[in-house]
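A single chain comes next, written as structure tokens; it is the form predicted alone.
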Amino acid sequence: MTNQPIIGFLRTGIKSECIGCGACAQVCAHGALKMSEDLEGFRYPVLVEELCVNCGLCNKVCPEENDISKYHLRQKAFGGYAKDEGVRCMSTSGGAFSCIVDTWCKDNYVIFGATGNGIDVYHSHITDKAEIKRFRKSKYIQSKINDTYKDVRIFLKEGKNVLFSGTPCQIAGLRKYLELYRVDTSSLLTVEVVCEGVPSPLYVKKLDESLLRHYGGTISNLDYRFKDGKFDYIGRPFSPTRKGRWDFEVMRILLSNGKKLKKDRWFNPFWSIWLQHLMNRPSCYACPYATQKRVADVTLGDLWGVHIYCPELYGGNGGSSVIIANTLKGREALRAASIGMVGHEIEMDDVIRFQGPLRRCIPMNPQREAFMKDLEDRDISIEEINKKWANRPSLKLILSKYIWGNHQKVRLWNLKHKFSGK
């Protein structure tokens, strides 16, 4: 027992110091320490004293109490799209994902990844790539990590070939957990996302609560980025096994009586808010994984600023992935993903410059804490949030994003290479 406790957020209360890995629960077999939502929705570790023995693992297995090895010589980047377009529609960008994932898993292995279950996401692990749909698209939510880190060291102990995928700060207190009991990573193959930050769950607590008002059902399925639209940039109409619209995706919500609501990204309040910087996780606003230097094996993102420095692999507005191998492992990774890809490598420089988790941190929006306490109100509705917080796009955004947009810049580039003959 001790009144001390040993993590360092847990001293000094600032909340920063925590990237919710989970990491220090995991590694307490005393149950000391168990992951709770704060009045914002994040989880942190709350200490049962009682319980404690003072035996201070969950100090040295904390990532931001001990420093973590990042990779950044090694570094190869690779932009594309998964050649089977049915792959391709499912994913959120272009399906590098499950290009990984298919060449890396041959035999004895296990997947893990974060799973939508309506607006609840968790970690869990699969044994049959055939299921990967579980894993694909981003969630937009820090999934509960539950005590995937355990399993993850049980499954490598037993000889397994082990997949990890998750944001930066997940696998750094994977990392940490594994170094800490020593356990060979020789077989485990780590995958980031490219990250800009989590947004409280509370938003969408409060959207699910409304719909369920007006509506009558609560929701079943939330796709953030579903590639819809009816036709692409060459006029050809789509269909459910072929592209999409990945420039303008929209957020899907199917409700558990069937019904089905769709917003376009550029009109859809929770966009706003996200992207100004009003509810993200505090220690997002000093992530420490925020840079070119990175944490996994392999880093996944979508490959934004496409059509300027490489229009080719723009692919008819479907979707398109950049892959950034980190490691040595990463690479051959890479390589053999790269097979079942349309793409090809890209210049570093090019990546950092349209990523810019890559370079930076997300700066704190200093009405941050007014918009939190108007989240945290239960009599203030998610319609009032949206009209008080969200931001209606502007008509130069309109513009540029539906009239002079990206898949019309690529359509006159290959118009003018057309003509040239290049």
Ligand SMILES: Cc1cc2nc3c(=O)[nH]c(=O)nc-3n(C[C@H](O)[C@H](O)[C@H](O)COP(=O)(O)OP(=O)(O)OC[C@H]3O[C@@H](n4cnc5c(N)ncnc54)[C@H](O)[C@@H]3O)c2cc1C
Given for the second form:
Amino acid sequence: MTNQPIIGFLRTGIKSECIGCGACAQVCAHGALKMSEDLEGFRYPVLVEELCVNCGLCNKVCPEENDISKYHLRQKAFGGYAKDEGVRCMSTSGGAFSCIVDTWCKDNYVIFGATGNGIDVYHSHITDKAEIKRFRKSKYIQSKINDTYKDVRIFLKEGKNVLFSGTPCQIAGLRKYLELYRVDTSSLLTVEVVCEGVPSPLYVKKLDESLLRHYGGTISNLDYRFKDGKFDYIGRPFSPTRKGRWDFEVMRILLSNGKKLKKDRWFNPFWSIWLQHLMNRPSCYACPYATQKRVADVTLGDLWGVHIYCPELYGGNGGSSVIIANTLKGREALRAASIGMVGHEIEMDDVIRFQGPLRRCIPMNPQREAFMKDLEDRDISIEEINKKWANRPSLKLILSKYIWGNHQKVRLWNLKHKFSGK
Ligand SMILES: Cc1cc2nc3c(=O)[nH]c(=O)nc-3n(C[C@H](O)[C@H](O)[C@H](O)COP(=O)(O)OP(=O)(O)OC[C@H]3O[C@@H](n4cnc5c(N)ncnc54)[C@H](O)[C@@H]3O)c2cc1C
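With the form predicted alone in hand, show me what the form predicted together with the named molecule looks like.
The next block holds the full complex; its first chain is the one shown before.
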């Protein structure tokens, strides 16, 4: 065992102590740390002892080892959706991310975000916002961060305006990295997504293998939350004024042989297994960023609870966003973005009430170890995993989603308002 001043995780081997931000690997000028996948598919630093010069930089840059300041004093929340229906339809929630990019990135800018086909997901940058669709849509696995912190440092030094988006742990890694090099961050805007944790990439890999066996093609694109714009929520054919099906999002898979598959949100084993907290990264169960205090200038999420506390922002089931400005810079970005949106300021108390990840981290399912053992077992197919571990939706859930769902509640609210003349 080495006695070098390496990061805690490498000393203890306790996986929950590594968030996988990759700052240590990027800071190491000697290539002594490489990010590598473990059996569960999560990436961790691995030390090449003979290359380590004992400089201790990895220890200094690690956000798990060093406290990071969090913001909350100037928080302001905004609920709403993009005026441009096309943008809204192509985004996960209400298209807030695109509205921020559109107004904040004026000139001399670089935008970082997560891209990829849904099973191979990685961070990258663009210098033309016309390419923003590469970053749109939540890909629900941890993206490979590659050398993007290094790139941000270079771009900031060159005087560019940088917008960096990612999960809170990735923002924490970036901030620690830039702090270490004392980089001036006045032209950096950090944008994080509210994060319930990242699931094991092994699940979608196994799904991919099964699709190849059954349909003769591998996944070329996986849209975790495809808004099927074909029909609106009561089955009327799509029209430009009635887009989106946010409550009924399906997982849409495009295969290499051109086949298309769709799986309804409420009958999809992926969501059932993930949301039972059976396959998250170990550090997600102890996430230091699952709190009201945030690490980024701006936080983006779904406007959960919209049908209860601000039904006027539901906007026909096309998707709604919450934007939280955590700093003065965040407020400026929010103010500018809101021009391209339908929406208004909302209370932080309401936001927090409906956003679990702003209150506490997810609990680990006591069955996680048994589940992951099955998932890692090459002799157990994804069909067997689903049968054993996924819950079928209860009758109550089916009734509440399809018969008396949020969209009906909002329609009733609209009717009441119409007749009360308010
Ligand atoms: C792993 C994960 C868990 C999430 N959990 C929640 C939750 O519990 N509650 C909630 O309200 N919202 C959650 N979100 C955020 C939500 O899904 C939307 O991403 C967010 O509301 C922005 O949507 P949008 O319509 O503004 O824009 P979109 O254009 O759809 O935004 C995409 C943004 O997400 C980033 N992104 C996409 N995939 C990844 C990834 N794998 N890693 C890092 N960044 C990524 C892109 O860089 C871009 O900034 C989660 C997102 C992710 C990636």
